[in-house]
Amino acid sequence: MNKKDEPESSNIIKYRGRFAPSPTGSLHFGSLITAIASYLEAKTSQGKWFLRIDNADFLREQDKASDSIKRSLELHGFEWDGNTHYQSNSLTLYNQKKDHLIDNDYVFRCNCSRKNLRNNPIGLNGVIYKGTCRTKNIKEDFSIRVITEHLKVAFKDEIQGHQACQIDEDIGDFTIWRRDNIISYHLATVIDDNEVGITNVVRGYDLLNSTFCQLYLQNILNYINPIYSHIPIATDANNQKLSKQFGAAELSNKLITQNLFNGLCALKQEPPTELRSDNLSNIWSWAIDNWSSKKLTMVKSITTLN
């Protein structure tokens, strides 16, 4: 459920976190772990926690998935500040920022296909793009890529430690606007985080390398860089990430306390056994009082039977 987002009385920037699921299916256990970690980080920092539905990619959105996700979060005791933000309500802003990048020569049009790029080396985020279309005058059927300078991008991850890459060599000119006229994940994320004033991003380890692209865009757009914490991802017995893409089971709303207990175990918080069958209030009270992200230091994945 949402809570009124009251104005902050001080000029001091307080903790502002978020959970940003994509409505490509119902909430699953891997998503729950991220929600728990981001929520507890905000609560133990006396901060705010926002809910954003990342539905800019309407082609992948499933009918009623947003409502299902919100309902599961509510039943599991999550309370978010302000109204739920939907990326689909920010399309005008996205286009304004795209035009800004075009007008200031930060980007270029590209009509390369996957076939054109099949011989390119593989980098941190897939195929490394080396500026093939930078000087071409392409008029139609194009994506938009950002020009990456020869620049080292680095940050301190609060869980995974120091991270760095040479962005033009390790990632290359990445896409900020797709050929089907949909904004990229990277650009949408930095715009939305900036609009809400997000100070801290807690998300899965599988998105760590995306941070380099997002930091690069934040600097171009003169945005403040949030603090990042990448928690371990939940995997099955075959070391496959629990995700909607790979058919992760829908989270049961009939097993709420067990789900939270298992989530805390996956996050290495070592809750007492009796919490498994305790009430929702007591579980959250214990979790807030005992939360420690330091127990996750340098852990990249956790195998679970969920």
Given for the second form:
Amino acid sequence: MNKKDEPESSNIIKYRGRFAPSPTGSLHFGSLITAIASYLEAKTSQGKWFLRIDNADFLREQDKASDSIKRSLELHGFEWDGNTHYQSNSLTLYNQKKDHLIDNDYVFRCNCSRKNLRNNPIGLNGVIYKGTCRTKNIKEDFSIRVITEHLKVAFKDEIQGHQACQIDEDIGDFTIWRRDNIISYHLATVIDDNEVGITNVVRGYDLLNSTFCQLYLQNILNYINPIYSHIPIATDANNQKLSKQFGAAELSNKLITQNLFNGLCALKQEPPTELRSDNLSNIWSWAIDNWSSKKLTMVKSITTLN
Ligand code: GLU
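Switch from the form predicted alone to the form predicted together with glutamic acid and give that structure.
Once more the chain from above appears, this time first in line as the rest of the complex follows.
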């Protein structure tokens, strides 16, 4: 039976994608293209698309950024399923999962400072941590790290192809809970993706190496591994990733159709020139009818003037 013909009651797990911006500033062109790609992948797979605001790290959260991102997405015509999920509502669950990892001896306390680690070799995700504190009995002022076994972690990225690393040697014991008592990005992401039953993660290439840590945690926690697609990141003329941290310009909500058109161009979809001056609804229809992630195969970055 064709997938499209399956009855609603089918037990087959349907595509569930998400967009998970951090509210460290307003939407910019780099995050817009991630939103467009993840949305179009979900829509062309007859799937659902969820919005999660990654605000577990409340120290980096900017006042009003979540509302501004949501408003911008709405104005650009994105429609997400269900309510917006805020990581700040999951703190109890995060603590339960942390306790589970502690109780089952998957983790250890570490009080190494950045300075202590500065001579360690650099691996796929920054400094490689070789288990320095694994056997110490640390009582206070600690982060929590996961014990990485001598294991190869591999996955097939839908855009970037086969990926593999030796987790203990190429990354080392990574942090799951920070010294300032905030959950790490990796642990929060796998818990939330699992809670919502995310089947497909579409995000920027800069997060590709994070996937090894996230797959490792998913396996410890008995979660299903989603399918990953890492789309190219948008960079400026100096090859610097467009990011709020480096002052990427806020998207103008007065240039919605241009933003979308430019986003589709950046994603190598080659929209026809006349679409540039068309309305929002026609741009989205064209995008859904013509979306092809194959056009991004092995592309890691895109230089843009936005
Ligand atoms: N919140 C992360 C960011 O804005 C993305 C997380 C993810 O997609 O896994 O960079």
